[in-house]
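A lone chain, given as structure tokens: the form predicted on its own.
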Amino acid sequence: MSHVCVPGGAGYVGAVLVPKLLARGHRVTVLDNYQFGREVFDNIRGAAGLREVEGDVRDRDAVARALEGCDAVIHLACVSNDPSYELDPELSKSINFDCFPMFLAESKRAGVKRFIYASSSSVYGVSEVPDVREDHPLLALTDYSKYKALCEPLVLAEQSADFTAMVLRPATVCGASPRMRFDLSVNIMTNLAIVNKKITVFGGKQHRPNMHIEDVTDLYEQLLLEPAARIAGKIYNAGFQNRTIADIAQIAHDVVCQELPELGPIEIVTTSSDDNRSYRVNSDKIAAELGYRPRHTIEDAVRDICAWHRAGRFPRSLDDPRYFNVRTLKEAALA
């Protein structure tokens, strides 16, 4: 088993991740800032083989810190998504970006033999092709996106005996996490026919692809555990449904509905939307090369978000900062 540095492993991913490293035997170092609470590891504070660094990506000493003793570092650290990212884009590049080699040197620097980095779907911008793979050109139509797309040479360039380092490129990811965002497409409309009985549709042509939490968190773990040659300076897609805006939210009304009766009639409604993002990821690849299969559908996650909140597990869920990536990083900007 392996020795796992996890920088923004407080995220909504990596909350989701990070317990399920430690409860198969890895041994995992968090390195994160706890900008949206430190409450996310309660249940698993302490726990033999968690290793926790509060810093910044940005902060060598930090990750210095984070490194050692580290075999392995999947890499999910960013300002995620386009609005929080446009709030401060200097702030943002310096944590998304100018760091980055940074990082890459010191992992090297720590000994670390295998780097997984994390980053989007997104890269591929707008899309006609219906099924776009890993050669698609890039077209990112954001920093956010363009910023990623431009770490992957990065890491590739990296790649020799000593180091096997990958990227991988996942979908929109849905479900329930101890560390819950509500500003993605499945689990915002979602909340919204919990709490609202309504949702709002902005365009719904668009296509997105979308994947479940405990699927690309499984995902990593075997990108942990695959032969070198196997994974070595490759790129693959990680998705599971191609789904259209409006396909999500009718997808979300129909099994809240299903999942929580008691809540009666749901409204749908469609306004515009200057959003004109739309592709559809082929993931043939991670398939054929790995074997590997997501197992979980938007079904599956909207289900779970409905126990959570059954369960009362996401208090205030419209207007609470912590589950919007923005608001918090608004409020932190103002404090």
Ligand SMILES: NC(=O)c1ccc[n+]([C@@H]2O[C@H](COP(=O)([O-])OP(=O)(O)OC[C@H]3O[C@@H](n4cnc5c(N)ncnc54)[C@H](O)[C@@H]3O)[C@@H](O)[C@H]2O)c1
Second form
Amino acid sequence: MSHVCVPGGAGYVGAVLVPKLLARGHRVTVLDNYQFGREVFDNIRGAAGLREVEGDVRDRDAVARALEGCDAVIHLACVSNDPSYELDPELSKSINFDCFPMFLAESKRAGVKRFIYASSSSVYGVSEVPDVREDHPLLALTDYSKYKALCEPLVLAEQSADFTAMVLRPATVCGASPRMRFDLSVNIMTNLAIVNKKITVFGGKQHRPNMHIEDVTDLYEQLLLEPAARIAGKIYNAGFQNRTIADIAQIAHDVVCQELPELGPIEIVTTSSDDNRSYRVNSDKIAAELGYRPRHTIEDAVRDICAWHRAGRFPRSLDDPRYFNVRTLKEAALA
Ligand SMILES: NC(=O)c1ccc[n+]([C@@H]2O[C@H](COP(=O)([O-])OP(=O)(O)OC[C@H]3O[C@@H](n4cnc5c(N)ncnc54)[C@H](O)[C@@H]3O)[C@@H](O)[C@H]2O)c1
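Pass me the form predicted together with this ligand as well; I've looked at the form predicted on its own already.
Everything in the complex follows now, all chains and molecules, and the chain you saw is the first one.
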């Protein structure tokens, strides 16, 4: 079992990953500035094996404190979508890229043996290639994606016999999390179906790659356990269903109607769009080399969100800024 440092561990993915790692016997240190609230760990705060360091990934002292005694890192911290990044590009770059060499150096100094970097399948940009594999050119369209791509070689350059470095490029994640994001495609449409009883689709023919939050977090744990030689210096895509936006809207519609029949009819309104650009990721490499088998579908993600809604776990889900990264950051900037 590992002692894992998870920078960004209080975010959407981390809020599912951290309790999972603890439940499977790992020790976890979260380094986060808790931009989206500290309540995310209310249920596990004080649990044996969990250490929280409230701090900034740009602060060398906080980073060194967080890495103390850790043998692995799963690096999730960043300004994590395009609109949030663009609110303040200089600040975002300082978080997503400028401090990254320092983080790597501190990791090595602390004796970390394994470093897993959460990149993104958005590094490819849009592509009409039906199977975007790891050797597809990186044509990032935004600074968020560009700096994700530029961190990758920095990680891989550190690969050595006693420092296993690898990069994961996950598809867009979907499903319920204690730190919920309703600014990701499946989650957005499900939320609109439940709250507005109306899903608006622009165009709809664009393909998007998706991955369930339980699958991506299972995979991060698998990457901790894999023999070093199998993952050393590797880059892997990770996704599951590549579906059109229209398909995703239909799935959200059908599953919400089934799970929450008391809502009555739900409408899908399709408007035309001249932006029909697609991207799809192919995950054959990680399936062949590591036996990766996603087990959860988009339907499961919608079903889970319905159950959490029904249980009252997403109050004011269209209005509360904390569910939307860009709105939270805007509010913080104004505060
Ligand atoms: N969610 C997705 O669909 C998806 C898809 C592909 C890749 N990823 C990558 O996975 C990672 C996690 O994504 P997420 O959806 O959980 O994002 P998120 O925005 O919910 O979480 C990011 C976390 O980083 C923290 N953070 C931001 N700036 C910080 C700073 N300066 N110092 C310390 N902590 C800071 C935030 O407080 C937050 O808890 C990101 O690197 C993202 O790029 C996410």
